[in-house]
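Presented below, as structure tokens, is a lone chain in the form predicted alone.
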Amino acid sequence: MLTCDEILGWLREDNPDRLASLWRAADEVRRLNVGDEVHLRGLLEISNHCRRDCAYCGIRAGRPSLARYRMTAEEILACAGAAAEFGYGTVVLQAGEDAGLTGSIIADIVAEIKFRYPLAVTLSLGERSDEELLAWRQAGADRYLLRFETSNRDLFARIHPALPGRSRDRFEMLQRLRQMGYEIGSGVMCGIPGQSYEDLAEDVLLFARLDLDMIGIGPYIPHEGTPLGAGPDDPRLPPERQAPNTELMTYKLVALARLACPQANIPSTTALATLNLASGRELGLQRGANILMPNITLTQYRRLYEIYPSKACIMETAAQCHSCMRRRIQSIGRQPGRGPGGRRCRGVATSTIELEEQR
């Protein structure tokens, strides 16, 4: 297991030859532990309503100018059917923290998806009550994704204010989700204003302590419609301490996450593609990732799920996205996976490549 100092050394590394050894090690650990298949998980953004006012997010409650939508059960089921036809093993239902998506509504949708289609169901619906989470698990949901965004609790509180009179600890919630029988996923943004290199190193160590089944990592992309993205009160640290929100830093974190959590499923994210449409996804897959998440949301809704601006591929149809993803996977000599692609086991296979000692 990498130490905090070793992780910090890699986060600050800029020598291409040394970084190449990190990419090779992460890719070998990926191959040994999760194989060469790239599993496709259909991403369905079912609502952009949100009761939270997160300082970085483009669908925050405090954006009255944003047109809101909430997909119907029939629309969701039709999109899930398309995912099954494409051969995906999983559908991911993602939304803002939408009070209109009640516990019973989601439970009914999950149960119907499981009845109709051979799909695993991942939910990413924010901080919800234990009663709702348990009901969704009993309805058949397999996984829950709840990103903690940063392990720095003070920074998290600044960018993600709690609802009045209500506060939930996301780390405790992840543990309860596991006790309920979910595979648990979390993740972070890198380069949040006010986030240090030390914060990112602690994020990687926390991935391992939580023994995450899924890890999502993306760069912070400023949105001018948010307090954090509008400036000029950007709470950025001095340059020598402020973690950058770059494509390179994202790859470093993907690789280090793979070394810290060899068995985890790690996507090469849409945010990476937004920074590098030509090859961001492919480079992520070659530096530790093993998942792609083609968007199966109906085209008329995609542009409204604007967590950050200029998101890649928002005008593609689900079929176009599917074809593109398969071509990208095959272009790097790998093949789309079959089945739900859950975590294989809790064992760890280590890399035969030794990382050079940090000095």
Given for the second form:
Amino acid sequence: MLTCDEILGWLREDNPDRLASLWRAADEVRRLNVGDEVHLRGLLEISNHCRRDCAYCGIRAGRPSLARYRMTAEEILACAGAAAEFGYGTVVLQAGEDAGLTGSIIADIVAEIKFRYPLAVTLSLGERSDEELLAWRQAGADRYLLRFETSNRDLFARIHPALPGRSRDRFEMLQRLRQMGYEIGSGVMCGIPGQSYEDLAEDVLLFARLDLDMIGIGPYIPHEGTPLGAGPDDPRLPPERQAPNTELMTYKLVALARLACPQANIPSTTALATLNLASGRELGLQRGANILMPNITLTQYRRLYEIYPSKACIMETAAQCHSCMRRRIQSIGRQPGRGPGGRRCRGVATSTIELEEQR
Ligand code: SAH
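Taking the form predicted alone as the starting point, write out the structure of the form predicted together with ligand SAH.
Expanding to the full complex; the earlier chain stays at the top.
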């Protein structure tokens, strides 16, 4: 198991030869534990309404200028049907924390998707009540994604204000989700103003302690319509302490997450592709990741799910994203996954790589 100091050493490493050994180690651990298949999760952004005011996020409540949309049940089912036709194993329903997507509306949609299509259903709908989460699980939802965003609690509280009178601890919620029988996914943004190298090292250790089934990591991308992106009271640390929101730092985290959690499903994310459209997805897959999440949202809604600016693939159709992803997978000699691609049996990781020998 990696120690905190070893993780920090890698986060501060800039020697290309040594980094190449980190990429090789992560790629080998990925191959041994989750194989060469790249599982495809169709990502459906079902609503950009949000009751929260996260300082980093472009669909926060406090952006009255943003046009809001909520897909109808029929639209969602049609997109899920397209995902099944493309051969994806999973559909991911993601949204802002939208009270208009009530417990029963989502439960009905989940049940209908499970009835019609051989798809695993992942939900990513923010901090919802235990009753709702349980109802969705009972309706057939398989997995839940809820990033803890940063393990630094003070920073999290600053950028993710609680709803008045209500506070929901994301770590506690992840445990509850697991008890309910969900596979659980979490993750972080990399390079949030105020996030230190030490915070990122703690994030990686926490991925392992939580024994996450899925880990999503993307660079923080400033959105000028948000308080954090506009930067009036930017909590940035001095440069020697502030974690950079770069492509390279994101790859390091992906690779370290793979070493810390050999069996987890780890996507090469859209935020990474946004920093490097030409090859970000492929490099993520070659440095520890084993999942791609092609966007299947109807094109007319994509530009409105603007969690950060210049998001990759907002002009494309689902069919275009599908063929683009397949081409990228083939170009690096891997194969699209078949079946739902859930977490393999827990607790039998193969981690034969001794990193210390390679540094
Ligand atoms: N409402 C849901 C889904 C949020 S969108 C929830 O809160 O869980 C999914 C992820 O996008 C977030 O968890 C966050 O990590 C990421 N994200 C949001 N704003 C971002 C930004 N400005 N830059 C990079 N990633 C961002």
